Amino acid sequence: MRVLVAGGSGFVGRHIARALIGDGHEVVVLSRDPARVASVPELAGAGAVRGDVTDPASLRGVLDGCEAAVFAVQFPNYPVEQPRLGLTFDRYDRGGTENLLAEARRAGVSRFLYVSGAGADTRSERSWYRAKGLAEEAVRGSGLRWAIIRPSWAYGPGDKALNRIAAIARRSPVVPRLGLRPQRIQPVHVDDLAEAVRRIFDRDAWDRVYEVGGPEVLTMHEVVATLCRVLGLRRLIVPVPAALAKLATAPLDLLPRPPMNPAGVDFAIQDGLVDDSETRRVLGLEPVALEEGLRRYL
């Protein structure tokens, strides 16, 4: 099957593309910079086409000859929104999904898979939950065969969040952790997330929402402690109050690409719990525990 992967050069998208290529699919990566695709090891064997999901005119013809599309786009500087630059969840997740869906219908594409996130909800006050919920709504109402993946906190080679913590742990005796309350997440290795997508295609298991998380519900303190244990390091993990972190990061909004800002703090301390019963029942997926997943690449 010829499959276009929008956002295929990003952290999640490249692993999805690799899983589909390994299963014999012809993969074409949609990218604002197609030349970059050839430099990504996971995308060996993939084609590339230029396009921007926020620009409908640039999408004309990119899906011609494709039978399916996967939307795994993350905006530049994700997850720190910059509304003045148009870098928002609404513009990319909601608007971008609607634009690619419109082109998919024009091109006669029959299947569309959207990588959403745990907690997606059209009524949420949080921009990321709301935008992803609206994107899901558009996908379900598209008239195409569809699938929605809602991962918990994805980690693995190339992710920005956990690898940033690992870099701090390697050079500092103290590792900060955002937030005072116990944050509950189910870390899922990105290869398991990609495997879920592969199995949807392989088993023709469409028209469902699949929530994907690791087998453990962990606090962020436990995640960082596991990371340090895998690295063979003894570190003091210090919680940083969210209010203090927001105060400290507010001036960073003035930078062209702030590494964090107050809204980003809210994003970083959210829970990420999922109900993966449908994923296990239909796809037979058994994700690896965090410690095993970390040992695979650290």
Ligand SMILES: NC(=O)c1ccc[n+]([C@@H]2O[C@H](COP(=O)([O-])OP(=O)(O)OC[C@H]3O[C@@H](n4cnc5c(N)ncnc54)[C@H](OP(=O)(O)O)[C@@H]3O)[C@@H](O)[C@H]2O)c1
Second form
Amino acid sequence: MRVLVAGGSGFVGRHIARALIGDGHEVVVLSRDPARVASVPELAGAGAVRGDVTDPASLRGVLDGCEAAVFAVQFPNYPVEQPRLGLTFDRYDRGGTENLLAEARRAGVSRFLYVSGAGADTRSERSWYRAKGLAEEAVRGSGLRWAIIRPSWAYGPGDKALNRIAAIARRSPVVPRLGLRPQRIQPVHVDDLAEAVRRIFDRDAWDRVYEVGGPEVLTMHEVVATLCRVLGLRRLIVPVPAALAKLATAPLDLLPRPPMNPAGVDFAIQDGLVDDSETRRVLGLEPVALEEGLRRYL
Ligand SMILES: NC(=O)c1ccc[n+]([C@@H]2O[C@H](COP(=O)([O-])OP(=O)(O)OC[C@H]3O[C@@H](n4cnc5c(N)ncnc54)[C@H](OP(=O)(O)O)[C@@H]3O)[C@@H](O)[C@H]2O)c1
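For comparison with the form predicted alone, would you give the structure of this protein in the form predicted together with the ligand?
The next block holds the full complex; its first chain is the one shown before.
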């Protein structure tokens, strides 16, 4: 099947693209800079096309000849929203999905897979949950065959969060952890997430929402402790109150590309719990535990 993967150059998208290529699909990556696609090892064998999901005119024709589209886009420097620059979950996740869906309908694409996230909810006060909820609503109501993947916290080669913590742990005897409250997540190896997508295509298992998470519910403290153990490092993990982190990161909002800001702190300390019973039942997915997943690449 010819499949366009929007966001195929990103962390999640490149692993999805690789899984689909491995299964014999013809993958085309939509990117703002298609020349870069050739330099991504996971994308060997993929084609590339230029397009910007926030600009409907730029999407005209990108899906011609495709049977399916995957949407795994997020705005540059997410989760740090910068509304004055138009970098928001609403513009990229909701608006971008709607724009690509419109082009998919025009081009006669029959299947659309949207990478959402745990907790997506149209009524949420949080911009990321709300944008993903609205995007899901658009996907479900599109008239196309659809699938929605709601991952918990994904880790693996090239991720931004866990690799950042690993870099700190390698340099410093103290590893800060955001938030005093035990934050509960189900870290999922990105290969397992990609495998779920591969199986949706392989089993033609559309018109469902698949929540995807690892087999354990862990606190962020346990995640960092597991990471240090795998790295063979003895480190002190120190909780940093969210209020303090917000105070400290507020001035960073003035930078052109802030590494963090108060809303980003809220994003980083959220829970990420999923009900993956449907994913196990329909797709037979058995994700790896965090320690084993980390040992695969660290
Ligand atoms: N990472 C996780 O743990 C996780 C967990 C749950 C859900 N998700 C969701 O998975 C999706 C992908 O996340 P990620 O971590 O893989 O993000 P990422 O690594 O930052 O990748 C973002 C992708 O979006 C593309 N992009 C940015 N602006 C674009 C535009 N205007 N038009 C077209 N493409 C654009 C980028 O491609 P170019 O730069 O080549 O244009 C890049 O491939 C997001 O919706 C995210 O919310 C991620």
